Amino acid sequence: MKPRSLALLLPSSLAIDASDLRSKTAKIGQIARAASVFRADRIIIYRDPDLDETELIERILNYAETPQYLRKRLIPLADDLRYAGTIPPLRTPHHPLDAEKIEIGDIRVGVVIRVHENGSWVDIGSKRSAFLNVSIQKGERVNVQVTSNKPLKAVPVDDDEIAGYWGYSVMSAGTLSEALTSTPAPTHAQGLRIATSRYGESIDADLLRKIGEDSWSGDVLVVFGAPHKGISEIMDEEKRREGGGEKEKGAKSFISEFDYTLNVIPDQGTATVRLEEAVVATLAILNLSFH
């Protein structure tokens, strides 16, 4: 069963081996794509000083996140964004191929346009607004359900009425450490963290299990470190510029901050693995253990 949640934790330096914003544009957008396919609810992205780029990430993984219908409404016009059009389609539920074609129970995201004291128009992907019998702030994205095709009427849904997938949400932390603090201590009750890092356990079968069995309507929050250093090089400079005093001795010392540490590839074939895909990797193996 899949957990009760599914966020990335990923660095704000994730695309610092691309060598120019379309590059960085098509590596962002891969990790979009490979967060909606393996149904991630979060991406909190960290702060790594080497290069802080969370504005142009959050803004891209808005972008594609958002449902087409909706960019101009949701969206404003950046130059970061003059390479959007390469990001792959994520074809979520939530992203109609037709947003023409409305059906009586049709669950949609939509923008508020219009408020009156009796209600408010929103747009859904129609040519017609559909309207609702509650007044919301213009501008406002919400989930509605179809109640009504002539006139379009809907009424709002709450997260947790809506049965499928339905994108993920964006969030920027401070520090790698600090976004570690924020989240509740793991426990099998609350949820686990999972790091990424080649000091980690090679998959098995039973360690799949086992993964699964913890992560059994908790929440899971899995780690990724930098193209150019891992999560123990980043947790070490970050003690280090907060006066921790010298390195740690032994590169794994940082393990004991997580439920498990993996090395999803073992024995890779290539000098280095790309960020974008040992997000692939790391979740479609994870996949098996929630399923």
Second form
There are 2 protein chains.
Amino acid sequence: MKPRSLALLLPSSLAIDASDLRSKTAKIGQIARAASVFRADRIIIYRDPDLDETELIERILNYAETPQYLRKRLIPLADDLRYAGTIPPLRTPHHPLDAEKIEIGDIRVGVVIRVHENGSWVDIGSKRSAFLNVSIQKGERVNVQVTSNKPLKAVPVDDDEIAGYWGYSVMSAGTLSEALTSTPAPTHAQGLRIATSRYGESIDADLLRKIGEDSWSGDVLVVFGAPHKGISEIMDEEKRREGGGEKEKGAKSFISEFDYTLNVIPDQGTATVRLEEAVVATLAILNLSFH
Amino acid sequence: MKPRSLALLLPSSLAIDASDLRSKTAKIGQIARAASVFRADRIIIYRDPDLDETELIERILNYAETPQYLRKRLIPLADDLRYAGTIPPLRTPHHPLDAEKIEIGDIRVGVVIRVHENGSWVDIGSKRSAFLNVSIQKGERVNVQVTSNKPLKAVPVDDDEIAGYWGYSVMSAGTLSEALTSTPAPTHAQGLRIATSRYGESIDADLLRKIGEDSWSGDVLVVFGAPHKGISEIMDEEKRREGGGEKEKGAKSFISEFDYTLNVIPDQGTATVRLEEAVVATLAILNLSFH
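Now that we've seen the form predicted on its own, could you pull up the form predicted together with a further copy of the same chain?
First the chain shown before, then all remaining chains and molecules of the complex.
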């Protein structure tokens, strides 16, 4: 029961337990890898006032997601990308191993490098640029399909024409509540909102099957808390800051915001599970629901 | 259905895709963490002639598993432990956060530092050493339970008296076949042998339940291939080196060696799944079978 889309919600403090840029980069890189292995198409960073590294996280996630041949064009030089080169390659279909090898029908991520009144030239990783039959703004990232090799020509393709996993987009939100508001409501018809918590319901084979049925062709949203505080605490804090809430209200709204609150690691052997471990474990388990 | 024990079999080439000691250490550290989160009690490194880093892997795994307060006593200084300090702490019950805080009934890992004719003194992480009522060889690692605080006294405890997860032991084997020979045979009565392979059977809720029933109170063995070649290739090579085998034999014996050959990441979004990702994903999923 494949979901139509899979979004991860992660806090801006996700690397609060990493002491230096190198280990922050490694942690964010592991999340980029996990998102790709399990075909997440959106990552939303919600702001945690304890540590707002939204920009760093977005930058590193975007770096990892951008095909290698387009990084020079799309990723501005930044000091905090110093260790981004140590992130293992994603090896997704939109990151070809040999970008120079192009066949008719290939789908590629490209960037418009020159615009003409009846077309554009697009860098798709070859020394030769591809001629696109439409005018698109210079610098724009665009998915294209190769229609001719000599000369190199391509046409734009829509997302739904692309069969393979095509990377994720990165967004940010002021608060977790805001991130939830901008995503489908928790009714099974429109999608599924899943919170992760060690105090949640332990997942088992029956629950896996139920989630699979509920997620059918909808948008699935998986929310993770921060290394130093869980989702319910984060939502309580947000309610308090808004000033709207007695404590009770916060706890109640926490429950009603989600279809499932899952503990995906029953009987964990360690006092804490690291976020990057929780992301892989959660997505590995949910992936079974979706197949 | 909790298994009696959970062993991971990993190749000596597991870090072949890591270019330097720092990233090898990070990779091995992630495996140490995953083993602990999912309560593996044995890790067996089998030799892959392509790259034999058994010693490095054992050293780093043992470093991570040893309570911090005993590392100086138990882990000889080694240049290849240069980055071992960057591995996140395991936070298992046998790694107390504050080793100085001791209560009667506490179970601790200790090391014998002085022997007496009617007892031994054991370092259990406190400035004061604990008196143990039996003579044990100096330098030995021993699990003890505190029976008195002033003076500090303890008695040895058996593994089966320890309720919490108590770390893993590390072993090595000349070949994968040898590692399998020294572990329970693939009959459900004695235990379960699980191979991981992207060409294996895709795991789902029914299979999860079945594995749970089969693993009941037995020894579960989970085998991983190398980053650059899978288990069946490794076993074929071993057969050829032994000289015993036509190719057919190898393939056949591969199947008969295991109760299950599982693909735990159906429809993976990336061309390859890294070993450290596969370990977390596999153990997260099997953990559901065990509960």
